[in-house]
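Starting off, we have a lone chain in the form predicted on its own, written out as C-alpha cells.
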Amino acid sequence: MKIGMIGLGIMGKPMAKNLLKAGYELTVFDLNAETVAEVVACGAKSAPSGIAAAAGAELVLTMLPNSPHVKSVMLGDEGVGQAMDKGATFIDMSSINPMASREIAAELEKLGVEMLDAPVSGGEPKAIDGTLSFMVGGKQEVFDRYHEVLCTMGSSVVLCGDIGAGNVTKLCNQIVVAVNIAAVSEALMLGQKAGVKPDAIYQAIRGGLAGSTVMDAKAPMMMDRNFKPGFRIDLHIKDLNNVLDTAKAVDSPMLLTNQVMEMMKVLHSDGKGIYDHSAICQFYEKLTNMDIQR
C-alpha cells in the first residue's frame, strides 16, 4: 500500500517510523528537512510538497498542529484534497476540533475522497513504541479497511462513532488528562508541606484506586524535574481551547477545565508553555515558592 504522511513532528515522526518497520511505502512531507531526512534514512522516500506526497496514494495521513493547519493542507489554494485519486482515503491523526473535521470531510466528499479523524493519545513514548491509542470517527467500512494501518502505530484503535467522533473523545481525554496532571500536583504539594516525601506518597497510592496511567508518567517527572517535552503546555492549551469552544456549541459545564486552563495561561506567561505538561507542578511551585521534591 502507497501511503502519504504529512507532519513529522514529535508524534510524527516515531509514527513514521513505524509504518516502514510495518514495510508500508512511505513518502513523507514536512517543513523540517532535517526530520525528513531521519526518515527517509529509515526507508521512505522525500517529497517537495504535501500534494507530491499525496499523488497516486491510497491513503494520506496527516500529523499537524492544529484545525487551519489541517484545513489549509487539505482544502487551501494548493490544497492536497485536491490531488487526491478518487477513492483515496484521508486519516487525520491530528488533534483538532470535532467542528473542522467534519467540514474537511464534507468537502472532501465532494472529490470522491473518504476520511476518517484518528487523534491519538500517549504521548512521544508511545509513539515510539507503536502503542499509541487512536480514537477514530468515520465511517465503519472505512475504520475496517485500514484499521491494520493504524495498529501498526496504536495498541488501541477503537471506532467512537461518525465522522468527528474521534476528535470528541480526544477531547474528553484531554480533560481527564489536564486535571488528572493538575490534581497530582495538588496532592503532592500538601504531602510535602505536611512533612511527607512526595515519593512516599506517589508509591503508596498508585496501586490503589487514585492511580492512573498519567499518575505514573507523570509524578516521576515532577519530581525529577524532567520537563523535556513529550505533550508541550502549549499544545494542550490547544486542545482545552478546542475543548471550550465545542463545550460552548452543545451548551456543557465545563468548571474543572476552565480552572486548569488558567493555571497553563499563566504557565504559558511564565514562558514555560514549552515544557512538558507534567509542568503544571509549576504552578503550584509558584503559589507556594516550594518544589516537589522525591
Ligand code: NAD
Contents of the next structure:
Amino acid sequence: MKIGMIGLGIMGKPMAKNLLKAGYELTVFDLNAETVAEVVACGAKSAPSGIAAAAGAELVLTMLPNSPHVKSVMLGDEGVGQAMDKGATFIDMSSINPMASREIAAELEKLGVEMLDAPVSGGEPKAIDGTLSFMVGGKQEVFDRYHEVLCTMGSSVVLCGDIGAGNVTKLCNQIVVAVNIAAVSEALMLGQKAGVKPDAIYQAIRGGLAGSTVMDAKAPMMMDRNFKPGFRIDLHIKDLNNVLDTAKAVDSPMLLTNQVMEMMKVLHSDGKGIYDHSAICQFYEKLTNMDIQR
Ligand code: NAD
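Since we've got the form predicted on its own here, give me the form predicted together with the ligand too.
Entire complex below, previous chain first.
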C-alpha cells in the first residue's frame, strides 16, 4: 500500500520507521530536512511538499503539532486534500481540537476523501516500540480497512465513535494525566515536609489504589530531577487549551483542569515549558522553596 506521511517529529519519525519495517511504501514530507533524511535512510521516499507526498497515495497520514497545522496542511486551494485521489483516506494522528477534526472531515468529504481522527498516547518510547494506544473516531468500515496499518504503530487501537471521538477521548486522557501528575506532586511534597522520604511513600503506595501508570512514569523523574521530555509542558498546555475550548462548547465543568492549567502557565512563564510535564512538581517546589528528593 502506498502511504504519504506529513510530520516526522518526536512521534512521527519513529512511527514512520515502524511503517517501513512493516513493508509499507512510504513517501514523507516535513519542514525539517534532517528528520526527513533519517527516515529516507530507513527506506522512505522524500517528497518536496505535502501535496507531492500525498499524490497517488491510498492513505495519507499526518502527525503535526495542533489544529492550525493540520488545517493549513490539508485544507484550501493549496491543501493536500486537493491532491488526494477520490476514494483515498486521510488519518490524522495529531492531538488536535475535536471540532477541528469534524471541520476537516466535512471539507474532505466534499472532495471524496474519507477521514479518521486517530490521536495516540504513549509518548516517544512507545512510538519507537510500536506500542502506542490509538483512540480513533470515524466510520466503522474505514476503521476496519486501516486497522492493520495502525496496528504496526500501536498495540491498542480502539474505535471510540464517529469522527472527532478520537480527539475527545485524547482530551479525556490528557485531563487524567495532568491532574494525576499534580496530585503526585502535591502528595510527595506534603510527605517530604511532614518528614517522610518521597521514595518510601512512592514504594509503599504504588501497588495500592493510588498507584498508576502516570505515578510509575513520573514520580521517579521528579525524585531524580530528570525533566528531559518525554512530553513537554508546552504541548500539554496546548492539549488543555483544546480541553477548555471543547468544555466551553459543550458546557462541561472543568474545575481541576483549570487549576492544573494555571500551574502549567506559571511554569511556562518561568521558561520551563520545554521541560517534561513531570516538572509540574516544580510549581509546588517554587511555593515551598524545596525540591522533592528521593
Ligand atoms: P514535534 O513538534 O516533535 O513534531 C511535529 C513535526 O511537524 C515537526 O517535525 C515539524 O517540522 C513538522 N511540521 C510542522 N508544521 C509542518 C508543516 N506545515 N508541514 C510539514 N511538517 C510540519 O511534535 P510531536 O511530539 O511529534 O507531536 C506530534 C503530535 O503528537 C502532537 O499533536 C502531540 O500533542 C502528539 N503527541 C505527542 C506525544 C509526545 O510524547 N511527544 C505523545 C502523544 C501525542
